[in-house]
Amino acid sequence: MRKRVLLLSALLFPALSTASAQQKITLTWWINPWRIAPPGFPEGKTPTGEEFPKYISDQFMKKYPNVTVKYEVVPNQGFREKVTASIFAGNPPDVLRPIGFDTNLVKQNLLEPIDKYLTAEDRLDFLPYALNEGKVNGNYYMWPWNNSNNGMGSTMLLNPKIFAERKVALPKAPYRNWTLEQWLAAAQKLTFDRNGDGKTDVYAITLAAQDTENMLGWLNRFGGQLVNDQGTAFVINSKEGVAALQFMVDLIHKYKVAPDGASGLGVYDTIDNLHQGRAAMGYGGIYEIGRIDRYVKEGKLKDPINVLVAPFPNDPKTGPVAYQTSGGFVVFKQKDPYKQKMAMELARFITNKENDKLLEDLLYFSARKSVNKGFDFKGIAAYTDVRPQVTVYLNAIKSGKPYYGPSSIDVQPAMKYFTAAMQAALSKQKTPKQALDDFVAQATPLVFKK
């Protein structure tokens, strides 16, 4: 009698299995702005962010005609509240690029592991730390897609023209490594009036209290950091995490080489006091030298600007320290299990060694090995050569640490209390110890429910 159900079940599967195989499905998947142009894309034109997943969907769409692709590009800002949204009406894509893992959608039992569909040729090709980013109770649950980030909270860019109208000299390549005190002589060099009419006409730097990741990397300067390594307390009101918000405050209070407002300020006036000369020195690795670029395309930025890559400044005791980080796609639990593969197909799609490859474009690292070292990062842009900031840009990122804890605990809910801290210091409303109380204080019970 088993021999013959084992014979029916023979003669069934492949039959089962066609019919799998031309099941029609609809997949759908969402990620942020991603300006990435595709194979074919015209030159001198610069990408919307649509282009990248319309290829990828098309050419998903083109290996497997019986599966529907339809993609949605999600701004930035309000992106983690649609995803919310979406999961509350309980229709939240198939397979998603989350804006940072989070691991509460893992503990909700909201995503499905990834380990049996990773190859060992796979887990031997992602960078380690990447793999383990989307890592929770022994179990993978994320793609891992792009290595680092845009350089935010890492490195500066510095405008060599500005150094060299100051007289300063550049810190020497390839890694470019400069002490908080050798930085600090040269920030006042680089603070001047121009026009001598007695007012700052370019300072140093900026300083910019809504803009997060930096403020991270300043605060890491003297060993400070946000959480402990064992992901169990915010520590950021350490001795050195003060010592450290106090230098920021005196970069803009006693040194005056950053401009103030700076409880103000976000990302995007740090970057534009860099591309506007009101600041020799700004955030951002390799990326942000694309950005320059395609400011130029579209003509937000008149003339452009060359600029070279350099570490934040390092206190000799603790030595250098950047920012690690990674991203990559996950994939929500599915009821049919033949769309829960096809869904996990296009995750893995979309994060082949093929597709990897298209991140160059965008001057970003992939999260795999192999594809890294095929990137050369030529012909980007007339006027400079980006190979040798890459140069600078890896070596500075191999000090990284992740700067918001262990994957496994999600900070976010505290992080606007983070936000008011830097405003309350930066504007001297507080003192930086102050201001670091005040944030654990409020912070702890919406983390670690003390």
Second form
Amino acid sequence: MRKRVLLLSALLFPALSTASAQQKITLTWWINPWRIAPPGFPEGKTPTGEEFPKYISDQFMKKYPNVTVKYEVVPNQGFREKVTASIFAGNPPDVLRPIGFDTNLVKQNLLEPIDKYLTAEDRLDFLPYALNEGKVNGNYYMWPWNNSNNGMGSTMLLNPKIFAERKVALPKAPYRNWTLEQWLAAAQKLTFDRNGDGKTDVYAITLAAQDTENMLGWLNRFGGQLVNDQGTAFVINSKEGVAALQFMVDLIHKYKVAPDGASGLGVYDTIDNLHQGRAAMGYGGIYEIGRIDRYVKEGKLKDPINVLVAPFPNDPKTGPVAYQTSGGFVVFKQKDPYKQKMAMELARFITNKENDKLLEDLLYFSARKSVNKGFDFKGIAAYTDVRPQVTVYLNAIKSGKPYYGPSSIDVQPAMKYFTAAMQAALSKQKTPKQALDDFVAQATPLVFKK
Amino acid sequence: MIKARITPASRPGGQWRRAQTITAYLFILPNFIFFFTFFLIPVAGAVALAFMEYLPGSQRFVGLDNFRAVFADPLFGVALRNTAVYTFFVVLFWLGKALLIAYLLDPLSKFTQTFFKSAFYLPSVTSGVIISLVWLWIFNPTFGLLNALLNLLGLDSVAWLGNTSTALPALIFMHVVMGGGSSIVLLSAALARIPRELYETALLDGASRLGVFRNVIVPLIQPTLLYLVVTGTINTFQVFESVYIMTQGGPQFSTTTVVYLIYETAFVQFQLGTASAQAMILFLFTFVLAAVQFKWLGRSVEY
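Hand over the structure of the form predicted in complex with the partner chain; the form predicted alone is what we had up.
The next block holds the full complex; its first chain is the one shown before.
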């Protein structure tokens, strides 16, 4: 009798597994708004952020009819809070594109490693640093998708109209490299009173203490680093870091090429000042050309600005530096093996070569080398020749650095102290050395405690 | 001699009264279920959380460790001080403004009163987010409206939200200007209830207008004032929205309030236990403050 039961079980088991493979499941995935136009999206319209996840979900459900995919577009503001709340409520999404890979999710044993799902071809195709962004204790936890960010902290945007108005020569193509001295000389000419009322109407640049990536961009110009290469200590109070912060303070208070009040400004103030012609230079990569395009279509910006991408000025001793980062998709732990397999399949599907190509629409590069080769960014911004900007941008991000240190450490809890240090220095309430020393003293126990 | 115990149920009509009591309980039951489920249980959960290390995969009782961590964090002291300063000035000026406006509106016709009360109440029904965004522009250091006005007067621009000495006053100013609508409505109602003869008699007796205000009006509207001070303090102690949108607690933590710190601790640092301990301490502070206000301001209140 027992033998019969065993035999029956053995016969039924494969049948049951097949049934399980075909079982109806629902997958949820969350993403912040990525305004990517999917194939067939009407010309002249601006995607809202819904179209891309809807397209991906529909395509995936066509491929796997037994799977229902529910996507959710979570706004940037409050994104982290919503994810945290869902985790603590025990109901996180199955697949998530975090804003910045969070090593805590791995430490809390919440994520599935993706190693066994990565093919040899994938490993060769993904940019090494993009793959390493999600590497913790020797395992990979993130399917890389986008390469670099929107260009904040990596490159600058120049308004050539204001350069021409002030008869300032643009840095030379193709790479537009310039030294700090050349940049400063240009910045002084680009700061001016247009209407003769004795007040500065146009500044060369905006410094914003709450804009962490561009602050770190400036600090890295001079060889300053937030965290050491080993990821064991904050080292931004080095003499290079102090010199860099002193330079930033001088831009506001000595050279007066950046507006005062930097302590209260954030990244959207820098964007707004460039868009409104109140600053001759802003920040960002080619993605920011797409933002101008979008704002014009949405009516937020009256006239398009023809912008050029240029690297941050370089200290010849340190060479060009850019912010090295990437983003991708993580899969939360699953109890059901089939659901785990399909969640991983969904993350793989979003980041496959075919779907990675869609990033081109947003003027983003992909984390796949093979996909980037096919990008030509044609016809996206009618008023700006994008291809030369791509050349500048790619050249800049070749010299990329992870500004926040190795991905295995989480500096997030300390960043409010970093912003406070920038605010203190830029408003001259502390010297650059005092501000950075204080930051290191306050931040170290939060990040490098036992 | 044995006395018979008379209970409501054993009295004539007792059954009817019991049925009435049960009906009354049934009427409040739906509300109580909601109150119990969505208020009491979460509050009890938050209290329990304050004594635990709460991680997604594990929970552990840690006694008073979270409270020790809160008191060891200098930022909590800064946040408490900022919140206290903010509350003191906002409640003071808010109430002062409301009282002045209500007093000025009192002699006007009903139609005019209604118009002004509606106008002053309008910001209360506008989203705090929208108000904060508008004021971000007003306070913009380089291109903001406030600095444009200063420049017209020949004064230098001020980095309102970028300076540690002006950021908190700027937020207070914004809240005083935009708030107080409901207080005006309540104080107007309180003023309208005062018999006119009292004013007239006092004036005939030679009292000055200020004397009438101080000695006749204020004592008679004291219950309303007490209510506004207590509720205003409780609400203002929980300031979050404008800090989150306009300053993120900066510059240099000069606008970090306790609720903003709770939010940061819970959602940025994932320390739910510590955040709950902070919330418990805030609750205790608010409770004690409200009790003191009742005791102090309520001494001469006659209901």
